[in-house]
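We begin with a single chain expressed as structure tokens, specifically the form predicted on its own.
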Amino acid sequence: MVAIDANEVSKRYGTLQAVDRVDLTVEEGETFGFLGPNGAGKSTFINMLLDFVKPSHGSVSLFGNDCQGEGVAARSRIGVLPEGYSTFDRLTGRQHVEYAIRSKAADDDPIDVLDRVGIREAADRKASGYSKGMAQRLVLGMALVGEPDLLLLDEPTTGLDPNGAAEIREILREENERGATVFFSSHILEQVEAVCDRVAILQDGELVALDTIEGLRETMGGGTKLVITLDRLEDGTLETIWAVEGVDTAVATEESTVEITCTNDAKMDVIVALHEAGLDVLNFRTEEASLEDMFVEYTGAGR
């Protein structure tokens, strides 16, 4: 069954096209990563799923229920960690979770929920004293109440240290193994790469890529990443590399190191071009292209 179905959905604010004719289907049971630079339209798309925002064109549905025309039914099977949420300062963590339990007519134990997201010891503290990371864990706990069929999470690891982010990834894996569909946006690409079945990349409101990570690598001609250390970098070095046929991106990462994504056939051509430009290659190695490399390619951030 289809968990999320977007059909030619668009949203315009005056002259700003925030989302532009996005077609997207997420199957039940997937863990799906929704990526894009700031301002790409990710949160606007999620807000249309939640009926916080009305589409200017097209439609979106959850489990076959139109998000605008059948909003109550559409939202009855989901748990949400939205962008820009705020907790109730005068309520404790326990009271927040109890509120979520009543709202969903669920029978979860609030202490078990808080323990799962790592803030059991703060159950009876008012949320006004919570750090950003603790508040993030609290709202995630509220989203988990009632074992929802779909989790919609907007930047779920904001405010968390690396250990906390790893704990959240493990929770998402457990939810997916339980049978839940997980749909989350993130700008921390290694987290998406660690847990997602498929990813979509949004750029200026348009869907520019939609595939498995391995499929994106194949689209990039094999997705080879070439790391070259030179004797020096000159003003025209990156332009020399970009001029080689088969090169997708070239980024200077250190004083004299360049990371390049290219087809397998282009690797030696890059080295020859650098030699002909009068530069000495001190060392080079190849790696499999990461999600970050592919993100740079699809969003044009490498040029």
Contents of the next structure:
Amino acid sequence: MVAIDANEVSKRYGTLQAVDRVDLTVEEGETFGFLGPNGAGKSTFINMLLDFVKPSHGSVSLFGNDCQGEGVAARSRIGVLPEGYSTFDRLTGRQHVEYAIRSKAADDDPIDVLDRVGIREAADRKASGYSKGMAQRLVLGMALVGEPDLLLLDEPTTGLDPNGAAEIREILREENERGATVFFSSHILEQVEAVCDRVAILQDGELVALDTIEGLRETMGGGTKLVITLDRLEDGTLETIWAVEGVDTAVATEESTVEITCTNDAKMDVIVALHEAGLDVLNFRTEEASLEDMFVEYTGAGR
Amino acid sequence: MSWRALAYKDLHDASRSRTLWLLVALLIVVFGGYTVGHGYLGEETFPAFVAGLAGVVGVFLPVLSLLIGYKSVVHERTSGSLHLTLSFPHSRSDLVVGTLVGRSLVLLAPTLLALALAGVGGVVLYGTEGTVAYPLFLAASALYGLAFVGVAVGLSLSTTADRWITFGALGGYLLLVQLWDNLHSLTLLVLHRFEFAVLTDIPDWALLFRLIKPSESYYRLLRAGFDVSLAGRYVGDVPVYVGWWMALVILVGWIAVPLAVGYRRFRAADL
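Please supply the coordinates for the form predicted in complex with its partner chain, as a counterpart to the form predicted on its own shown previously.
First the chain shown before, then all remaining chains and molecules of the complex.
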């Protein structure tokens, strides 16, 4: 069964095309990463799934229920960590979870939920006094109530330190093993790389990539990154490298170090070309291209 | 039954507001003060006491209702807690009903308690004659308070501009509590080319116009149960459409119409 189905969905605010004909299907059981720089339209897309925002064109559905026409049914099987939320002014952490339990007609124990997200000791304090990270944990806890079939999380690790982010990823992994579909957005790539089966990259409201991480690597010139240290760097050196067939990018990072992304087969050709140009290769190593490199490649960030 | 979870949360959240408890204390002081003070102000009978108390309720309760309701939805919406509220399987109409019920309970629990206490004081001080109709007074007062909760929540649903919400609440109070009579008179004068005689002998339809003011409807309802001097112009030789049932219709209308208008705008809005 399909958990999330977006059908050519668009949202326009005046002259700004926030989301532009996004076609996307997330199957049940997947962990799906929704990537893009800030302002790419990720939250607008998620807000359409939650019916906070009405699409200008197209439609979105969760488990076959149209998010606008059958919003309550669409939201009945999901747990949400929305964007730009604030906690309820005067309620304690425990009362927040109780609201979630009552809203979903679930029978979880509030303390167990708070324990799982690591804020048990703050259960009876007003949530308005929580730090950003604690609030994030609280709302994640509310999302976990009632064993939802889909977790929809907008930038879940915002405000958390690396340890906290790792704890959250662990919870997401557990939920996925339980059978839940996990869909989360992020502009931080390593988090997505670590847990996701598939990723989509959104740029200026458009879907620019939709693939598995391995698939993206393959598309990206075999996914090899070559870091070469030379005895010296001359004016024409980068041009020499670019001239080699199979080279995608070549960037001088330090005085005499060059980072190259290329197909696997081109690696030796690069070394040979440099040698022929009269340069000594002092050291070289290869790395698997990280998603970061691909992300930069796709979205043009940093170019 | 989704609205119940929302009403429960709203009631819990709002009832922990310190400002609100200050208002409740003020309410008890005002009603209690009047109960004692009535002996110096008017006739020392129970119905006269109720009529006087109704005058206090008429001016004071709308302030409380509006304060309780006018930021109910818009505050959640601009702060972002509405995103948290509505990410659960609740519809926007559930939210409206839940908020209305929650805020109504926040208003009515202390108000009815204070009025009941005032009633007991009234019996002690001014005698038992006419006390059988006191529940009617409580019910009518509750409905009167709810009319302004309807106005306030409807206003809160209709926009996110804080300025308009504040102007709306203040303007609503001034128009519906203070200036309606002036508006009524001015309208009559304009329609009758400033012949001032029309103000002493007003046409039948103008009675209904006047009754639309919530406090007039409130007094009209009280008149149905108490032999008091309130709302005298609507009894005797008058058209049937200014009967007590019309007062009931109008007060319910003040709850329903602003809510319906606010909901229409809210339903279509991006949050």
